[in-house]
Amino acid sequence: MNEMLTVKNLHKSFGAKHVLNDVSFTVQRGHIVALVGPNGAGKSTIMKLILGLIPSDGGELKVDGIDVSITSHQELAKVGALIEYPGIYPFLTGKQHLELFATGADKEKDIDKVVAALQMGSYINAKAKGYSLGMKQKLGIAQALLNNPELVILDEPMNGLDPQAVKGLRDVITNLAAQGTTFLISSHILSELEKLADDVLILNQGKIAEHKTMHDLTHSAVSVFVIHTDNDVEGQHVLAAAGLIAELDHGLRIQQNSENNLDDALRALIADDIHIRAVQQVDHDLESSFLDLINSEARGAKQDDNAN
């Protein structure tokens, strides 16, 4: 079996708020999977459910083929995690923290290995009360990686890290994935996820809106252009009147597809005496793919509301 994580028909509500609605996806062994979505979409809730920290309202969760839940934790011995903020005891050293979490047969060797990988040697024996935000974050990541887990779940792991530390963490993750470790990572730093992830899960309004390989998502057939004019606000109205959709985003952002045509947009603007200053094609990276999808769903929801 090549599936390290299976999530099927997952539901979760907090009071009257339905946070997750029939969420299903799989994560293949040795893959790095990015979980992205707007604030409040349910990313952290999914991670907490996988770790058995909160009960679900229905659905299945399996790690390496075995069910996990708030009352069934045996497979979680294979999982390392950092959710939200690392738990730090200020009067313990970094190494003492790791000694508390170490469970392997060769604890000292495992601690030395993760300290070296994350370049923590210069401060690992200092008390955590003097740690910077980045040092604390590295300590939390070290705890997640310490016992050679088969699945690692990281929620915003780049928080507080400087560019050099982010690059170092990226190298650690890719090296471990090449050796078979599976990662599920949530981060708002989409440019970093793009460099890391094999697959992308986009969560929106409690549902999986997209599940693709990173290559397929960022090599979409849709071309995106930004038209710069002397009056972008008026230009957006002109295009709307012509049946063309453009987002105001440092210019008029338009997708060229069967309904939106760049030539038609330019002709409509010129015919209405809107002067074109420049036309720029936008690289279709993870951030633009994410925004395109979220904006498209928002437009669809608005049209449905108007129809009703």
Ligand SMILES: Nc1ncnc2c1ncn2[C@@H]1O[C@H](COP(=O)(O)OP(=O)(O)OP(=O)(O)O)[C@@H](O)[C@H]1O
Given for the second form:
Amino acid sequence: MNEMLTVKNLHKSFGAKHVLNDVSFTVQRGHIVALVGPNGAGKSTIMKLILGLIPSDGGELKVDGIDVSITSHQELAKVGALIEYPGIYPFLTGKQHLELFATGADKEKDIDKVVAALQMGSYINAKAKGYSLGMKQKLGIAQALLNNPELVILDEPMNGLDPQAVKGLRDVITNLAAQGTTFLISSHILSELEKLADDVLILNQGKIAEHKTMHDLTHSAVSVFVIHTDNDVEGQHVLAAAGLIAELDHGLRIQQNSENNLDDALRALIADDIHIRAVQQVDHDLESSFLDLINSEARGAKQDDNAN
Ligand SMILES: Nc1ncnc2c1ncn2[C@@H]1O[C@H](COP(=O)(O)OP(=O)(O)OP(=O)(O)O)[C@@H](O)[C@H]1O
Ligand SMILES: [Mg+2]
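Switch from the form predicted on its own to the form predicted together with the ligand and print that structure.
All chains and molecules follow, beginning with the one already shown.
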């Protein structure tokens, strides 16, 4: 059984608001999967549904091949999670929090293991009311990693962590994944996810807009160029008049495809006496892939609106 998580035709509305619309994806055992999307795309909602915290309006959710829902949560014993903000009791120490959540035969050993991995030893016996933002966040992550979960769901885990802690968390996650733990992680820090994740799920307006390996997404055949001119604003008008689409982003950013290409763009600009200073090919990192996809979907929606 290689599918640790299966999400099929998932729907969710809050009142009249359709938040998830037919979302399907699978997560393979031992993979680190990034769930990315704009604010309000539905990332936390998916995570809450998987954890049986809120009811769905249709669809299937399976953890390790077994159905989970708000009324059927046996499989969730295999799942550790941090959703949105960690629940912290100010008058308990960090250690006491972990003792509340530990379920294994050797609780002390399990607790010591996560405390050491996340380097929380110097404050784990202090009351949580004195913790900084990042210390609280680490305590939430420690709770999620306790009890050797097979699947770990982390919603914005890097929130408030300093660069050293971010690197430490990355090492902990990659070590656990190498031993077979599966991760579903949402974050807006795309550069960090790029270092961490095997697969990427891009969620946009409640739908899966892309599901690829990180390698395929960042090595996609689509080329993006930035043309630097002496008048980019005018240049954008000239390109638009020639039927070419360019985003204004520190130059004229064009995505090469059958209708839009660099040759035509350069010809149109030169024909209009716009001086070209430089042309640069953009490395396709996760951030640029993400922005290209979200922007092109927004343009598609606008064109559909105009057609109606
Ligand atoms: N309990 C709720 N009641 C009503 N609407 C909700 C509720 N929870 C979420 N929503 C709505 O569902 C949509 C998706 O929210 P969600 O929190 O899943 O987004 P997100 O992708 O996690 O965003 P962010 O990146 O800001 O964390 C939003 O439009 C939000 O307003
Ligand atoms: Mg969220």
